[in-house]
Amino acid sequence: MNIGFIGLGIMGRPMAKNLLKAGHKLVVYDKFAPLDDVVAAGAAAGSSNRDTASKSDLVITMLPNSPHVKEAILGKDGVLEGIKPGSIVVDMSSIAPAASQEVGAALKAKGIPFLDAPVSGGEPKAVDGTLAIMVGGDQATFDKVKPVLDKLGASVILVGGVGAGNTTKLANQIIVALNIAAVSEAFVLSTKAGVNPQAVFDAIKGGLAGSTVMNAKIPMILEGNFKPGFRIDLHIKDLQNALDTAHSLNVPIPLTASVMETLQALKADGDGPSDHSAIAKHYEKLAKIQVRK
C-alpha cells in the first residue's frame, strides 16, 4: 500500500518512520517541518498536500488542530483535489469532533472514505509504535486500515462513527490533565510537609492512586525535566476543544475549566512549549516549594 503522510511534527515524524520500518512505501509532506531525515529513511518527498494524495492509496494526516486539517484536506492544493478514487483518508490529529465530521462529509461527497483516528501516548509511544489509537468511522474502512494502524499502536479501537474518535480523545485529554493536576497537588503537599517525594511515589504507585499518568510524569517532575513529549500549548488546544464541545452539548465540565486556567497561567509564565508535566510548576509556585529528588 502506498501511504501519503502529511505532518512531521513531534508525533508524526516517528510515526512515519515506523511505517517505513514496517515496509510501507511513503510519500511525505509538511508545509513547515523539514523532510530530510524521513526521506533519508526511505520516504519520497511530496511537493504539496495535493501531490502527496495523488501518489497514495491511503493518506494519513497528523497536524496540530482543526484549521490545519481542514486546510490540508479541503483547502487549495489540498488532499481532496489530488486524491484518487478508491483511496482512503485517515486523520490522526487531535481536533474538534465537529471538524472531523465536516471533513468526513466533504470527502464522502466525493466518494472517499474517512476515519478520524487520534492517538494518545505522546512522543515516547509514537517512537515505540505503542500508541493508543481511537477511531471513528465505518467498520469496512476500519478493517481495511487497521493493519497499517497496528504498526503505530498497541491498541487500535473503533469507537463509533466519524467524530467519535476525537470525542474519545477529548475524554482522554480531560482525564490526563486532571490526573496530572491531582498528582501535582498531592506531591507538592507531601513535599511541603517534609516527606520525600520519591518515597511517596514508591509507596502509592502500586495502590488505587497509581496510574499510567503518574508513572510517566512523576519521574520527570522529580528530575525537573519538562522537555516536551506533549506540550502545554497542545493540551490547551485539546481542552479548548473539549470545552467548546461540552458547551455545545450543554454539558458542564468545571474541573476541566479549572485546569485550563492553570495551563493558561503556565503559558503566561513562558511554559507553553514545556511538557504538560509542568503543571506541577504551577502548584510549586503557589506553595513555594519544588518537588525534586
Ligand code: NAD
Contents of the next structure:
Amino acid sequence: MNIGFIGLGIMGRPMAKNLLKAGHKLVVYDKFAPLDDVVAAGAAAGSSNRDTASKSDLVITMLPNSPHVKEAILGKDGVLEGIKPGSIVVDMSSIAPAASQEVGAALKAKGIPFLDAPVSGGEPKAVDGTLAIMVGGDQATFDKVKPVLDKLGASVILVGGVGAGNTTKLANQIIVALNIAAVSEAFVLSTKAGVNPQAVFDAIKGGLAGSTVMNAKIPMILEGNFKPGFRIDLHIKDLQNALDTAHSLNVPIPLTASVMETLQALKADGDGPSDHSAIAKHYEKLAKIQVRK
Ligand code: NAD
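Return the form predicted together with this ligand of this protein as a structure block, the form predicted alone having already been given.
Then the entire complex follows, led off by the chain already shown.
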C-alpha cells in the first residue's frame, strides 16, 4: 500500500518515520516544513497535496486545525483533485467535528471513503508509536486502515461515524484542561497553607484524585519547566472547537469557558508557546506564590 503523508510537524514527522520503519512506501509533503530527513529515511517527496494524493492508495493528513485540513484536502491543488478511485483519506489532525463531516461529505461525493482519526499522547508517544487513536467512520474502511494505524498507536478505537473521532478528542481536551486547572488550584492552596507540594503529590497520587495528567504535569510545575509538550496555543484551538461544537448543540460548558479565559490570560502574558502545565502560573499569579520544590 502506497501511503501519502501530509503535514510533517511535531507529530507528523515521527509518525511518518514510524510508517517507513514498518516497511511502508511513503510519499510525503508539507507546505512549509522541510522534507529532507524523511526523504533521507526512505520517503519520496511530493510536490503538492494533489501530487501526493495522486501517488497514494491511502492519504494521511496531520495538520494544525480545520482551515488547514479544508485547504489541503478541498482547496486548489488539494487531495480531492489528485486522489485516485479506490483510495482512502484519513485525517489525524485535531479539528472541529463539523469540519471532519464537511470534508468527509466532499470526499464521499467523489466515492472516496474518509476517517477522522485524531490522537492523544503528544510527541513522545508519536515517536514511540504508542498514541491513543480515536476514529470516526465506517467499519469497513476502519478495518482496511487499522493495520496501518496500529503502527502509530497502542490503542486504535472506532468510536462512531465521521466526526465522532474529533468529538471524542474534544472530550479528551476538556478533561485534560480542567484537570490541569484543578491540580493547579489545589497545589497553589496547599503550598500557600505551608505544606510541601512534593509531599502533597506523593500523598494523593495513589488515591481518587490521582490522574495521568497530574503524574505528567506536577513534576513539570515543581521544576518550573514549562517547555512544550503541548502548547497553550494548541489547547486554545481545541477549547474553541469544543465551545463552538457545544454551543451549536445547545450544550453549555461553563467550566471549559472558564479555563479558556485562563488560557487567554496566559497567552496575553506571552505564554502561548508554553506547555499547558503553565496553567499553574495563572493560579500562582492570583495567589502570589509559586508551587516549586
Ligand atoms: P505542527 O504545527 O507542528 O505541524 C503541522 C504541519 O502542517 C506544519 O509542518 C505545517 O507546515 C503543515 N501545514 C499546514 N498547512 C498545510 C497545508 N495546507 N498543506 C500541507 N501542510 C500544511 O502541529 P503538530 O503539533 O504536529 O499537531 C498536528 C495536529 O495534531 C494538531 O491538530 C494538534 O492539535 C494535534 N495534536 C498535537 C499534539 C502535540 O503534542 N503537539 C498532541 C496530540 C494532537
